[in-house]
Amino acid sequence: MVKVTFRPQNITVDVPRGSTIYEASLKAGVDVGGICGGVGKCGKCRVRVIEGSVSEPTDTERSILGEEVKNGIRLACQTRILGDVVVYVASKGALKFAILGYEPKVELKPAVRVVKVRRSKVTLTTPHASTLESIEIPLGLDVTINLNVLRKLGQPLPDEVYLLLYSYGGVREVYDVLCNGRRVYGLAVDVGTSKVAVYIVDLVSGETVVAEAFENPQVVYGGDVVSRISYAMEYGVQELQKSIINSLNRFLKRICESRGINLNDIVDVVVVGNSVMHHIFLGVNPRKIGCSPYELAVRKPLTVRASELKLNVNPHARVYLPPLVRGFIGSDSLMGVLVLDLAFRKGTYLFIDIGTNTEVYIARNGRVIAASTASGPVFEGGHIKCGMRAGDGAIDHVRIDSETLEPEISIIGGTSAKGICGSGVIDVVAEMLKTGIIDYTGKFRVTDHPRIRRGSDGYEYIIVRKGEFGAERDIVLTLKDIREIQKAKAAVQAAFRILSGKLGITRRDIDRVYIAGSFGFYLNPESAITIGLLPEVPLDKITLVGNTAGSGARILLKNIDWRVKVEKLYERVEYVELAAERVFHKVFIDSIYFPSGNVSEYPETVKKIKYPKTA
């Protein structure tokens, strides 16, 4: 075994000689911002070798690094280790609320209390006669108990006693009785497909105190749903499911540690997460749902001990999972919808859930539509040539001079240029078609200019230079990156129309539109607009809610009854097969044009991108 080290973190594990370091950021629970799986080829994963004996480059690194080899920078996923080693990560940091998400304000009724009860005392003329009773008396319930309960029942106890008490479901479970009152937590847990998002929330006074993300483990064995389930099939669901386990585990660990927060005082989880993830985590083979007619294996809430899947909390606490949609629609998404309270208003509105999968809800007078789209890693900086993911470093906005055709950026954290994120390359590509350097075909119309060359992916825009805002290399875009994002938005924009068709519905129809996850805090709309993955609607009629998924989780910690209500939510959505829709291969193609070949739809943008008329 050898010891690595990451700084700035400060973590060391140990790991087998020869592992990649990308295996060890896994262990470490550091993200290095993969997004490939480890394979080499979104050459993301860039870290720099501080010390110690590592493998030479390889030819994958060589080509993608280039001259940043020789500074001492290196692809994680293909430098393996020989010795102990240092190695420098740079800051991976996310806005605040980001993580958190738009969350209402709701009544604290969580389904573990911590209840003080005065023991109704036994006597030799009293009806009851046992502990147990003394304290369900007063409670005024029935309750179950475990062993370790029992048995502290048959020691001396105060007449006041306080009660961890379970209560939900028509269980009423007494967890412990303690001397004592103590503080007590509840986890939510958001399972996406590339990242880990956990809360940890104070069940006496409501507040989150921890609010935390790390990659989800589960990247090294493909970097979206479908290589996930594919994995599964051929080698089963056991490694998946020990990998997120585990590493959630060594999360809560650390952080617990560093907070003053005992494990065992853990005592109440949530955990959403799409199907696949959902799947996954309880240890279910997902291979149904990888292929036509998409089946589950349940899609109603589950109620399992956190035991049984071997987290490391209060060894009696329950992990709830609510309520499935279908297919690949999970819980994750149906959180923004009940946070929203989408399917209880009056009107007309658009809920887009942006990222590797994107789930797409319209919701009108109560009825709720929804669809899922494989849009891809695009707007999480993948399959982009100088993409990354939002994080210090990432350029999140940029303006081009409509005269000089300069950019102007604005980089997450104030620091150096590393990259661009997917919010940044949608401003480049709206900037590039208003500005006349594309079309609206994604083809450059402009090529004679000292921000634009031709490069091995065909004609680019040079965003930054080397040595510009400290970057080290040119951080650009290419043909090939517009054609990505082309396909991106096309899959989105696709389901949103499909499923506006299906309610009868226009742009002009439409009250409000909210965008969740990550990804869309730091997304501009008007750009969004202008390349056609938003509808052209009033800028004042969109919402960036952020990361509604693990909002709705703590809701559904903070209190029971809502717990209830997402319950009768999910039979409410009717769920669009997309695939199994006549015209969606034409819409899909139709969708590919900036800002779409339905151009009636977008005449305002149209306008601003020069639209040929007779296209």
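Next up, can you give the form predicted in complex with another copy of the chain of this protein, since the form predicted alone came first?
For this one, just the chain is written down, with no partner chains and no other molecules.
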């Protein structure tokens, strides 16, 4: 038997020597993406062998993969395992989890349904006298109708009709009267500052039939919410809104055409996002969110006609926007609290949605407290010399040998190395701490090593040399990068320290830590604890939940009882404005140390890192 470890899932299984990686993946429950059943036809089971001994590439592989074989890319179904191996998988299935996120099973109870009705005929002597009543009576409901339906009621109708019926919040509206049944879909959109995740849910089966993402076209106006606000203040919000709506329409058109979905059959929409994206999506200027007291125009749940927003779906469809909590806590992170049921469960839970702004929630026996902290762009690869977003060519995991101080890396997509993404940066810093290359203050302690040199930004560690892994330049982590990381993780740690202080809890009280966001999917939790981004809790208490903003939006499509839930939830979240907390600055400064100035809260971590005695 040999050991096979799949990354980034970090799942290890034992299989007989000579098994294919494909067979091992089945045992591990890891989706490598193949769709031909492992016979070397589809070419979709691409993996990258990082370590260990495997069979030579077959002719099939050479013909399908071409140049890629040279970079260690293999077809899982063609590659036999000869010894312990580490395999990197970045298949659609794995990425899909990042987009899909954790989603609890819910009963199907959508806002819009197709209801079959046998009409109760009007005669000269029936008390009812109208076609509408002939439908309302068997339905047992008093409904509202739009002009389109009204006009259809004026025409002869069969005895049996199908209603497209919307019911939520006291409104029962017949969107359409049809002569035949129909498949209907819901659209869920998570409008992120940089990525827009789009889901299409079959409202009859409950199945998610589309889960894709595209880049928010507003990035040309600036990478973060603050730059979007500035743009809106100066030039108005119309252009920003138009750009997101137009590209969403284009995306929908393309995706629906390719999947054979009629846009008119998309009859319900849920849109989540941070507060600024929420306002921009509606064409509401977010200017007041930009400065204290960070006032929203609106935060309660909204329902707007898709046609008013010029969204090309069924013109009667409503767009449901769940509530926001505060200027910097939007409906995106609130979805995590919703799907994880944090507000209605016994126990103590920490939920962190990491991004340019990081939202930190602590829920304890039904009480929910939250803060937002400006962690900056480092976790998305920003403000880092060789930083890049998590995507093909990004170094997402790094290990440094404690003896040789040589790195071992994995690259997303298994292509040539282009840069380092957030999870990679955190890994490098954690490894540099554990190997003593830097100390708890972030200072370089080892300077005399081939991997370490002085550059324009102070000392730097060379992760990949130009030429290695196809890199076109040296990929390094500089002292300046480390300073950026320190500020970012200090912001998150300080938020946790202040919130837990308010609730009177410590890390020991925490039953579970949930990390959301697609960044969170790549994160190595151990490294995150080592640098002090997360509190020190047993690793098995940490769960990566992926994009819960998206899964929450899908649940709101599937079951309207969850809309009731989130509408109760948002006003229960106690918001803590960190800027208004006197101790914040002090705690922030104290959190800049690795893992923390408050070392007693990191007892195990302190043992692992080479901590100078003088600390």
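In this text, the rigid core denotes the largest set of C-alpha atoms whose superposition between the two forms falls within 1.5 Å. Computed from a predicted structure; not experimentally measured. Positions refer to the first chain, counted from 1.
Asks: For G83, decide whether the Cα shift between these two forms is 2 Å or greater, given a superposition on the rigid core.
Replies: Where the cores coincide, G83 still shows a C-alpha shift between these two forms that is 2 Å or more.
Asks: Would the C-alpha of K558 be classed as shifted by 2 Å or more between these two forms after rigid-core alignment?
Replies: No, shifts by less than 2 Å.
Asks: Could you check, with the core superposed, whether the Cα atom of K586 shifts 2 Å or more between these two forms?
Replies: It does not, since the K586 C-alpha is displaced less than 2 Å between these two forms after the core fit.
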